[in-house]
Amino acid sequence: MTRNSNLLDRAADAAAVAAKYCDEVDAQSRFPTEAMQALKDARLMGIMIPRDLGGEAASLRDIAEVCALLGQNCASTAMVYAMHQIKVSSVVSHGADHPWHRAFMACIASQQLLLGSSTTEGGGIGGDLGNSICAIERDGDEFTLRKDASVISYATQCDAILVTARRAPDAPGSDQVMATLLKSQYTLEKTAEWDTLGMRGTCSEGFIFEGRAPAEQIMPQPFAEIAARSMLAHAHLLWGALWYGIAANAVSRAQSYVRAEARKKPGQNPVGALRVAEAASMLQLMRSSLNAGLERFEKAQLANDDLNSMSFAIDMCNLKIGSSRLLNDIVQQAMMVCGINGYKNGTPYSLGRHMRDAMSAPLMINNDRIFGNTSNMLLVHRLDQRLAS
């Protein structure tokens, strides 16, 4: 598949404000603010948007590599990037026979909008995305929604957050939907402070979110139908893009350390060279994993029952736990061969950013709770055990 030169490179110019401030970022736990204006003023946030409602219909591939450009520079920009997009996927996936979701892409497009999400829940629920405590109660044409979110990214900086609940009050926990709730129809109260060790630009503080709007801003498929065909395929090839940028950068900081060895000591193998190699190798599997992954998805899409089908979904949590583990693996390699350098902050070798964003990688949607859920698929589901499908 071509690659969309155009778009690449206005990622490219974002990512370079993003490389500038990201060190800042970590520190302060503070928003990318300047590298997501560089995103819209370069005009990315609606690009997956379809052409007739203002965006650019651009991939999922595109938009992975949107998100392992911008990985390799700051990897909190690459998160809030990703997230934004996962949510636009479920717009543009669901939402486009229904007037309201219509209109909103088309104002994403226009307006560079940024979108949010609030799917993880306290009182026990956690990341349990198929399960909620708190319940849409309607009122009229209207309802009103209280959640208590242990965890919103980004909350305070979004134009409008994706919010699920149960259907009714009466409605068990895994019977949801999915709203649409613009920032002026929603308040927050700050529950709980975002001070990690990793992605600490994300922003992620727990809200008590309340908000009241129009019906006709719930989407009207099942959050479940939602999650299986869009959402959880786009999360996790995404996250693992920009994971995939996290270490492709890593490697390359070892090998320039390798390479400033080698010229101190002509003739002589420096002592992190086979170390380079080998996380150079885990890199390449790591890229064809993901490459794998995008074109499974691309396959699935053209025959649409499969997005629904277990082997897709295994695949994809195959995917995740992959790339998650990768990661660390690949940027721990790194740190070995860079020494005292990577280890220290403030070197043109430094690591200890990208080892803790890298991190929190098996923690999002723990990689526990995929392989659980996957084991239980297993008992039922036979693995293709050909070479080529």
Ligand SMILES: Cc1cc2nc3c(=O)[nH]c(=O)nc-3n(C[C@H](O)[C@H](O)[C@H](O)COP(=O)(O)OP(=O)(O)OC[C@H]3O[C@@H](n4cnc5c(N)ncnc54)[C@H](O)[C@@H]3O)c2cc1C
The other form holds:
Amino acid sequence: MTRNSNLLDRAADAAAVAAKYCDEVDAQSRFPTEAMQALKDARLMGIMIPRDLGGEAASLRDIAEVCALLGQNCASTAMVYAMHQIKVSSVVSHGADHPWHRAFMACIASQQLLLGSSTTEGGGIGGDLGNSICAIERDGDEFTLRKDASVISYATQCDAILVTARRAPDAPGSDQVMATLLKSQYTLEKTAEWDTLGMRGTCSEGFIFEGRAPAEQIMPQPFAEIAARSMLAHAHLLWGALWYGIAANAVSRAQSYVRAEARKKPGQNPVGALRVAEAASMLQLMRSSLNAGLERFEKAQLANDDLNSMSFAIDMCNLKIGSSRLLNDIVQQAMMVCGINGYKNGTPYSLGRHMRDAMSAPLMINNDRIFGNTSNMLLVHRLDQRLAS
Amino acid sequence: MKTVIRKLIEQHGRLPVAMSTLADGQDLYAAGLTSFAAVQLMLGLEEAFDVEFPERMLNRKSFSSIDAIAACIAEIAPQKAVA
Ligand SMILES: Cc1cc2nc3c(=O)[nH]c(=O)nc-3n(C[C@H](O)[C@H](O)[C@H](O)COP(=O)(O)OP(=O)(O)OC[C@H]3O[C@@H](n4cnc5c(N)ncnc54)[C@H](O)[C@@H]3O)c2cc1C
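Now that you have shown the form predicted alone, what about the form predicted in complex with the ligand?
Below is the whole assembly, all chains and molecules, this chain first.
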């Protein structure tokens, strides 16, 4: 149940548009223009922003619910929306006392801007977002930045990109900052196509990013703070929410399939019914852990230090690993139920797109990389043995 | 105590700069301490001072400078801090 049904009502129209164009977006690997426009028309881009800056101060839980709804209809649209909100969360969490970013928040809300993200870098960095090769170069009151950005989703469609880089040319790789650059302040030279199995509508192509902007557009906090306090939780919870949406839709298709079978042959349970029951139990696990994650985040927000703690980081990493694995197991299970009708495209039970979209989840920041991080933390962190936390 | 801490940072911190250039209050993360190296440093400190860092100290802030580390150790093992 959501506490803000108004947002969900507004998202329902966008979800219907997303569903309508979903197969086309997937087949052509194109940006979900219609659904993103519908989200803007419903004024859902700036909802996380504080009210005094024109937003609605929506909670992460509310936004997660919107992502889950979109995920049921078009995973690419849901991912674009989630990535945008993850970027907005950094501006909201760390820009409140920063004049440029306050004004920027007001623009996001009034103009329904779409924000993109550039953390991933070529040259061996990949998804190791705590490290950069590229560096901010100060030039009077301005700075320049050139980044071999090997993946930026919807880069040519967004209005601003938040980019990570080393603080200065002589700073170590882990001493990073994040800067916001507006569309008019950078150029993008395409270096890689996005012809992938799934998440095709995210258009996550590679670019050489080159920008120049006033120094006030660099966030004052170290990026490590931003990553720990806003990005980690928002990314893993919103990704998890939309992955839940994909899984829920797959189970719903499997359930419809079995129900149709049962109607045809009354008196005997279809073989697939058992697998639907099994998928439903996995879906419940996914849903419970996401809800527990949202609760954990809400608690951590109140106790300031908790957001920076190892236990919180481990919880959020485990949530990402767990939900990305469950998603793939669930879709696989649904495919077994629907059989050839799931395998074929263009049937009411088709699951090919779900499966292809789902396969991005364990790779989007590789689960093995995340396990590498948590295994390091678990050398010193002791797990909470209690049932309730 | 700070001499021991410095030696451990030198051993485990994998900093790109010489320890002698770092003041006690200086930000170790800005000097290049990664989260991976921070955990290795914690393990080294636990071994050297025969302590276990409680959960509430397992965060970035606790290990952000030589002073911050010294304060943590002084708090959990006051008798060792004088040594
Ligand atoms: C749909 C989608 C949209 C995306 N959008 C964006 C975007 O908008 N902006 C952006 O910046 N990025 C984006 N990305 C990229 C994403 O952030 C990751 O960079 C990408 O998924 C690769 O992650 P990786 O380097 O962890 O994994 P891989 O490239 O798969 O990692 C390479 C290998 O390194 C191994 N490995 C594990 N641990 C370590 C370790 N500690 N050190 C080194 N290697 C290790 C892994 O097992 C893996 O085999 C997107 C990705 C996807 C799938």
